[in-house]
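Below sits a lone chain in structure tokens, taken as the form predicted on its own.
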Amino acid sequence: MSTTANNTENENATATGKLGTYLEAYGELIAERQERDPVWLRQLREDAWRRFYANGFPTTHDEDWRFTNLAALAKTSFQRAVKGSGTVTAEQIEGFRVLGAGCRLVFVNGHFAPELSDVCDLPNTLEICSLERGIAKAMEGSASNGSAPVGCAPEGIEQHLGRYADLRRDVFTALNTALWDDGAYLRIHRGAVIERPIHLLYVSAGAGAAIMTHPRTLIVAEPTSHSAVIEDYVSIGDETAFSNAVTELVAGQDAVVSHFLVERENLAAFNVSTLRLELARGTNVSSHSILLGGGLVRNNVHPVLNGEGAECLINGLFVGAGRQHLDNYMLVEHAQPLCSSRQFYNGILDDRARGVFHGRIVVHKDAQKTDAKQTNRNLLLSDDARIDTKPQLEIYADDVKCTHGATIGQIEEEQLFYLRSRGIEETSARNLLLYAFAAECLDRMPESPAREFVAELIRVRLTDLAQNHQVAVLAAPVEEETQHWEEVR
């Protein structure tokens, strides 16, 4: 048998051989939550578990995962993180604070930590609580024919939870749906303007073993509301952890929502995040993904423009070094006419880091007058860094305007020489060029505390990258194949 065949066989065996760990975790969770979950949620979990267990983890034979080998994830025996595992202090959490945030929910190893959270002075137009508490209050209200307390009115949970994220096409969504313990629930009332961003902090902390968490977030932005949410994934300590997060964001008619994903975990972390966006008529939703940490990271963003005139921006930056693997998968569905979408992702890779951009735009038959653009730009700072980029269009309408393209290059030697000739030493010059490239992502964010927070994280990360970079002669940028497709009638 050839080496390639052996590797494929090993990958397949590894990807399906550790499901017993998840079966044990599922059994424990079902036993614990038998009385706490309503019937509809128990059924949802059961359907999701059957889907995951029947398929196991994807392999590189799956087209959506062809550039990412999950053998290292699949062969690790993760333990389900129990409540109270991992010691985290208020002083440690303070280091992750977002200045200017309106409130903060903190989750430690997948469980809500009220003593570390800050939900003071909430406007009465915002409801926010842990998802587990919201469901508990819904069951209490149902049993007493009453209602939940102000600040956590959970009537929208059953209506929306699990209705958008597709567990049939994505086994990680199925795994999350089966195994989530807790997460955040946000509901922004009709017409409300929440001026300061909401910070959701998910912390992986040392628990003495490799742990897995499955955070679940549900955000309901009612019609004509305005809000911004930061999902922030961090590590305390250097232990191995697996975070498999799913967020469903439902935007009502004419709502304006900005969602920020920040991934800055340690290099032993596995992080898979899925953001499912449902856009109604006239909505304006932006997704900003900033991937700076993690050993193996997969970032899924799946907006469905399901209302006429909806607009969506998908904006991202990923920065990798060492042996980091950062995979970005975008699936944008245009389901209704007169909608527009923009995808802009920039990648910076050094050492032996590997990046992936797989962007797919699907224009359905009824989505006439669609306007969609997709761009991926990448800088490789070493000869061993690698990027796999695959922009893709799938169009079933005949009156659309769609373009896509990708470029790969290096820092231009002439630009570096020019800065050095003006008295700027090489590390600073390199840092300036990297930051200018990254700032394209920042320029697409509205002025806000969230943008200032992200800008500082990027500045620190790029300064560190420039300082650790081995000086080498770099060629001018070389543009890879760039494809365009346009048809307007």
The other form holds:
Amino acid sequence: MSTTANNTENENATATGKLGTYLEAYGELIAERQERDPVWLRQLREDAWRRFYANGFPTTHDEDWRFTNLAALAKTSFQRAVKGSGTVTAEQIEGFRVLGAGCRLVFVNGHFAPELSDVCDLPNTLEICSLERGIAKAMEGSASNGSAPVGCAPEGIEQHLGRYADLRRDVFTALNTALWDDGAYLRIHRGAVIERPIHLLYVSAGAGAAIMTHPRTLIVAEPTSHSAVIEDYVSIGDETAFSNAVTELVAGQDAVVSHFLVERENLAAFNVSTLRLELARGTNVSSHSILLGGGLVRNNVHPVLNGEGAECLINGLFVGAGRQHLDNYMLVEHAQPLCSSRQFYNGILDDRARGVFHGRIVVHKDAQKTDAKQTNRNLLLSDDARIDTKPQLEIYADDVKCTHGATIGQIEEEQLFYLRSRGIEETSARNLLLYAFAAECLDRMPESPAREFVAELIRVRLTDLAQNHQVAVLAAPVEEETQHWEEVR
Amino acid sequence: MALLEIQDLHARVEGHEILKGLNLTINAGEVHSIMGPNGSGKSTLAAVLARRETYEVTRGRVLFNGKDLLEMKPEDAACEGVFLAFQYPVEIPGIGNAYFVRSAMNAIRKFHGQDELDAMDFLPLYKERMKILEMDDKLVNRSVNEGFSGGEKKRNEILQMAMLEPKLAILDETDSGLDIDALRIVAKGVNAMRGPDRAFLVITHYQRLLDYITPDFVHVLVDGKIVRSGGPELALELEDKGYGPSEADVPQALPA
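Structure of the form predicted in complex with its partner chain, given the form predicted on its own:
Entire complex below, previous chain first.
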């Protein structure tokens, strides 16, 4: 373990003040997993841990974190949740159901909850299990000299896990890689068409202390397969929690995959999620991020278009009120020729909420004929809401088409009056206008149960917002309990 | 009881007094036209009647069907039966034309304690009325007014009026910018809706529209007040002689 003090560490002294709790958690985890983790994984965790411990959390001096202050996160002592912490009933889970989903894996405080999961009636072209279980199977398999394990064939795990998400670039990826307890492993077989979406539900349930989880998901979509996955972060209760998720999605040649990220945790939650997409030749991958909840949210989406003709849609909607802070960091890498990427993010911010859209496009030397587009549109509903939007293009090829644009606006009084003058009362009119703006994001999703599901979540959230907005105008301002991330230093 | 009764109405916008003691009475079944030079307060009157909040009423009162209109929010006035065809209809991206009109109809129906219309009941009616206004079927699902031509926007206003069936329809310079064919179509739509229970307030610069929609009364608005009132022949005279007060000026004439 590195204990050398260097300049970087000194600069981060305030941020690293609480790394002790992470060190404790790491020591505990390593001791527990001595037997269970294969050598390659232990190695991976150790590398990752060193990386994290040497750097600590970034500060706003770091260009990638300029608009998001992590002091409140760094100050809080989070405990690693032990298995069985937080009681969650089947009824509670029922409320989070996705209608039309084919199967569901549930994780409570980072640990797989088989009794709450539903993996019946799966086609045999889809393998799905908890990552820990997959690794255990692989160990058993190699111990019993290669006999095929039942239910989940985990041979892809070692090949892919940790190969894409870059722990050298990003300390949160390093922290996740060192500390993950569990997560989901999905493998969609070559040519398989999985009609119904796969629902991965990550639940934070109060355990009496601020807990942290580091869910890790690996999705291997083999060539020419079709599938849709919903990664869904929720809270039960209103205790603070820190979810630091990393998902690696590997799409084989000509595979078609839709990934949905839904953040709907409570307002005390810290959520950092990193989605690393690896696109082979001819793949069509879309990422849809729907950020509705959470107090401090960082949504990293990092596709690498690594085969000719790959297409990537990076679509998102973030809706914040109160003092929510929603930060979207896109890094779109074009590594091969003839690929196209489309980024569309819409933000709606009310009260003192703050949003960030950082859209970085890197076109590598060989990626000729790249076609990359980026659009960020924002609606600010109050004078105190704020958006920082920052496009960043790095182009090393000479025959490319890259465009970017951002807009910031308010609900137009003219439109509101027009609707009202036809008999639609103010709250509904406001709601209609918000929904119309949000619907641009829905329109980019193929018609599916996943879209229906997020459309309903958005509808409910915006109705709340439209109503709160009216109340806020009528009532005297109320001092809010939640921290304002900007002010915590 | 008159449908609309305006007494001594004063109103301002952004600190400027625009209406300076306007009186007007409109009965059900009547078509009134208000003419007047630019800046005389025609559109301000329309906006005040539609309850636009940026227009401040400083004095006077307005009764609509015996109720105090100035106490109503825009949506309440609409539900009571006031309709404003906008001079500049607003584009609303993301909200479908038909969906919008159905939402409005249902809001009004709800206000009157009636059942909501579903899409199956609504659409045939909507399409039939579109046909009267010679509107393209493609506009059904397009966003409200988005990318519509000027003429399409104005026809869309009349279509909304035809669907919402108001008691009082205010047409704010609906003719401006329309070519003669579009003007005829709009007039046809309005005339189809004339009836004993409905009144119109047609605001216009030009006599031309009144060739197609014959008013019962014509009023001249100058500097925030009605300075003359008369029958349809007054419009022709104005076309000839302009808005200057004539010798036969009757300052505060009220229609019967």
